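Listed next as structure tokens is one chain, alone, in the form predicted on its own.
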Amino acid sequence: MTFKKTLLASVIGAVVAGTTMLPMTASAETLRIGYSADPETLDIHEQLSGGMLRLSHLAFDPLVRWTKDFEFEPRLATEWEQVDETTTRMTLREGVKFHSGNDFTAKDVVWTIERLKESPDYRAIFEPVAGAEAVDDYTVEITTTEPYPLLLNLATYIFPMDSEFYTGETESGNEKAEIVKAGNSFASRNASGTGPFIITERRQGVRVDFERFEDYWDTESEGNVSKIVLTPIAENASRVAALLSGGVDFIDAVPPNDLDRVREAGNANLVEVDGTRIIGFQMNEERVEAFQDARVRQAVDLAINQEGIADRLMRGFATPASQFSPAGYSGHNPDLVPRYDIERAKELMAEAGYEEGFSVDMIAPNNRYVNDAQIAQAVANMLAQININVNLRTMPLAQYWPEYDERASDMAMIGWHADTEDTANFFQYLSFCIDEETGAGQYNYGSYCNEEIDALVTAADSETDLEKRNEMLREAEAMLYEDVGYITLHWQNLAYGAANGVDIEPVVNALDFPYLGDLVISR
């Protein structure tokens, strides 16, 4: 433990007093990362966070992957076909080693599949997968228990792991294979993937060493990055300062009031990302008799300036939102846009019967999304204009979750980002009608019920023609955006600070999970 705080001290130390003190020395090979977090463990099935999926894309490879514009790209999957309503087919590279030097072929898929219905973070996702089989060395097939359109957007979670290595029990007695929670697993501490970079040293909120592996697959790929040395510095000041002193290369979480100083340094750039990440409130029906009057939730979401705030308080670091899904989402509908109206929404209040207005009690966290506990107030003043008197509590995470759980406040922020990138997933988890059996509305903390849109979301989840489907998406979209089953107020933007040098357009997205592997350094 000393030794860990003292190394993560002088590296910040060295920042601040602008000199460059990490044990690797830059080269145009060598990438230095300061990320906010650190990867919370090896075991890539053990936490379903950004900051594993990060690491899943440096020593791992998906079957498929996504491209900035939400389109498959083929990784270790190079084709797929449906075979019938719940079977799909895929062809597997060859000629692909694991870090281990053992071969990749159709089993450790067959297996990686089956460790990720196990896992507890991953299950539900994949409970539309019945099972997979290996047909012969490089070809599987993957059936689900229904006609089932998203499986490609699952396989972009499927990073195989090397069967063979992860096959056994430890000097202790333990599967290797086993997964443990915040525990001290075989598969926690070692890993074998197939992906562009090695672990070769990892100190848990230190650092984690990476180097190229030479039998990468990927020869195509122009990425020249040999090393990687990524340290986490949670602090954002420190973050930034590393960057501007050449402390290190490259940067996660840019805050928005660093953003000009990034984009004006002469030493480095600034890269922004339209976001996925929905940030919203939800109206408590239960609670407030006047939210379950479609006119009084339509005043609420005209009272509210979305593009002010994605304008003034977040400084352009964010798209104003009027639905769930972002550009590139299967069911985003352009048609629906912002509409700020003021003497509409007062007008709307009065046909209620409440031009008089009512109070509400709002809760927000404070430190989860960008600016969380000032959008609250801004909304909580907009409201104001409409006679909505809003006491509002802002507070730490670690005490927001259990108060949103108890639905005990009449209004309440959520942000969400769809774990398959897709449209069905923010209705069935923040708008759905709440269903304890099946977990449909699990964060539907309003308890807003509207079969019909529901209805509409379940057949498009079952209809395997996409262009249909997405038509039935965007449908559903707008019937939300006239009932008013959620208040949008926008995507929270991604932003990322480089060195010269240091090309990071090109293989950072919107999911967060930038693909270092195809990193190019020029300098």
Contents of the next structure:
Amino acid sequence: MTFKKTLLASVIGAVVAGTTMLPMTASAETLRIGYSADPETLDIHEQLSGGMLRLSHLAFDPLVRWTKDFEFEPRLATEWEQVDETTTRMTLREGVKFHSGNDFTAKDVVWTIERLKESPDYRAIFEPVAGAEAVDDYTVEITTTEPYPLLLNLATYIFPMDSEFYTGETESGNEKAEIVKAGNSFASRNASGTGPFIITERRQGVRVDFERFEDYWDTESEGNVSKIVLTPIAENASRVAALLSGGVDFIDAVPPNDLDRVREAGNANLVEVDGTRIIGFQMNEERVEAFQDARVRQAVDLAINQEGIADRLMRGFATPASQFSPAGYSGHNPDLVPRYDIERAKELMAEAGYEEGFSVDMIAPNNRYVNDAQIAQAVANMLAQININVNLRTMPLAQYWPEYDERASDMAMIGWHADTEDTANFFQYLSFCIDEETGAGQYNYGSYCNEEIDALVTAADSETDLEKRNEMLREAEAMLYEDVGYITLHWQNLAYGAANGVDIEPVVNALDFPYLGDLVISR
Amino acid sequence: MIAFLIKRLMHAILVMFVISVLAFAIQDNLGDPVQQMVGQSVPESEREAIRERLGLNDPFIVQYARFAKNAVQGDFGDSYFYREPALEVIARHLPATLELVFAATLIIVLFSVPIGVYSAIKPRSPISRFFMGASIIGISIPVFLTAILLIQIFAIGITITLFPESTSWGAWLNGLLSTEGNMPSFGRGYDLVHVVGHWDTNLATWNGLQHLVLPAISLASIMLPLFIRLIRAEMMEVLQSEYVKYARAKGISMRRVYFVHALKNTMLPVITVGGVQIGTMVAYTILTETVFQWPGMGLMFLDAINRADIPLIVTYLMIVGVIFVVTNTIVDLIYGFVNPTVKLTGKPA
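Here we have the form predicted on its own; I need the corresponding form predicted together with its partner chain.
Whole complex next, starting from this chain.
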């Protein structure tokens, strides 16, 4: 009955409207997506990016995945247990098929982990993993070099690939399994995973078509999307227009200026999610002597009104931050609140002997984070109140990172998302003392160095008692808050727009990869 | 004629050479392509390895020599993002742009000639005044804004509640000024017809044409006022000339004077400007294609800049240079046909 109704409605709709832009094949279960970017490649190990992880969750399945509340949900791994200090045994789901028709077994997991350790983008993250071994067809043991508390976090990145499909040589004599950055490899053009959707057609930069995998193992999922057409629409205004005009059913990254427009539209809904990407500034202690003084750093932090920026500039589209870890992360310390006190800041500047202030250069990107250039401008104005004159330069992303890597400015903006969804990752990249050998502090623009904090975080990272570990990380957050090794501004929220009847709310999460296999459309 | 074409061919080669040198010289300022290829947490050593493999660490001269050596054999390098030859990528995006430019040109020709001629013949009529006023506004609105307005009005739709809804005239006015939307706001649609090679056309289906309308109008919007004013000015000048006065005195019908004798001479400068402007229009497609997510060369180029996809940027610039040379050549040829007194090679024929 419902089917008849839908069919009738769409026939009438097509006849009456005449100008409808739906292709004739469209049915109620076709989802037309307008994402700000399309996946760079089909090889999920070639690049670690948001777009690639979204693709991974469509065409592949992870061993475990994050829930909205940062819990682990079993996917291809059904159970896991710690066998000894360095070994975790995982039981795999039985009866799972790859898109190629091959059966999924433990050897695919082992093969995938080995490939991850070869990938330039994943190699560093999978450093703690020593190897994996298939005990039988549906049991796999993963060993780490040292006791490692974040193995399950890593398992969210293990999307088993079809080892048989990717083994062998292509006609031109290249290994099918090879990972080639920005090159024409077999894996970058062909994919076989276990995921809910098969890629049927792909025209890079124009569109990607998916169809639901008939033999998908998760028959309990209520998801009823049978076809996906993904069109990249990079321009913010165009993406929103595409949703409001009914051209697409689902968009990501609704810009702050259009939030109300989507919220109040009669034919679409806005879904906001608290994000996990911290936005902030780093102070270059190598170049500016004053920044070596903790009192000056505190003054800078006190002079910046995080809540004002989040409220007014971001229109509530951000959560003011006073630490790296967003709520839900293991090391989030609820006692730390954003500070804002101009008088106290001036006192501290005077105490440090900088009552007269000084001038600094600041750089910020203008197309990377939400409202990045405006935020930098606001911060520059706020610092003027404590006599720090800021000479701000903003630039597009492609120019920003080379400039950032040179560390040739006094303050720089950077946003960070922890690949492991864990507190320690922020410290290791943003505030650890720089060590070229180990790669620690790779994004520590300011050369900030506090060995006490480093030691605490390092100790936490080999502490397998999670309660104890969380306590240590919370302590580290508090220490960094006191010492102001990084100026935190806010965590940028995520906003999606969806057409009426596309119930996106249950399937989106703070990680920004919607689980579209479970999406229910009712029209 | 042959000599002329050979000369132009040399021009094209020179243009390509100069552009390629310039593009290579500025590539360091275009950003770091490797940054776009790796995740943020990838260590510097991995980045360095990729840079080395792509040959980005070599000095300018070495990189350019390598590029030039391959380029003369028709290989312009592989796009980093598309992972295939840059020329191939451009060939795939070219038809979409050409169709868009064609549609916009059609709109311009269909509207500018009658409007321009009319307002030259009847310069004082209210309609002429209206068109002149409108063309000033048209020239001043950036194509970006025109595009957004078109999308809002014709794709999303607007609801006007300015007049009291309770009165019948208010409701009528509200209804009159409100629009339904429903026009496609992005892309080429899914109903393309394959013609040949990389060419899928929008022109063969109703759905395809619908997708083409808004982008074509917004692209035309920037040139249309210019041409209306140009044709009007030229026509007015021609109408003052001796031979038109003579034709009138001879008693030839005004219709024939306007559309045969005067219009022909009006079109001479219009063709010259028009040819150059079609080349410029290729540049305007960057804006139009971005707003409408039209998968043509303009959008591809903007994306390439954002990704610092250097091989694609360099190739695109060279191709656009060639397009300019080609359109200018065609203009000169047409000019020669329309006005036989013009000698292409500058020598007596």
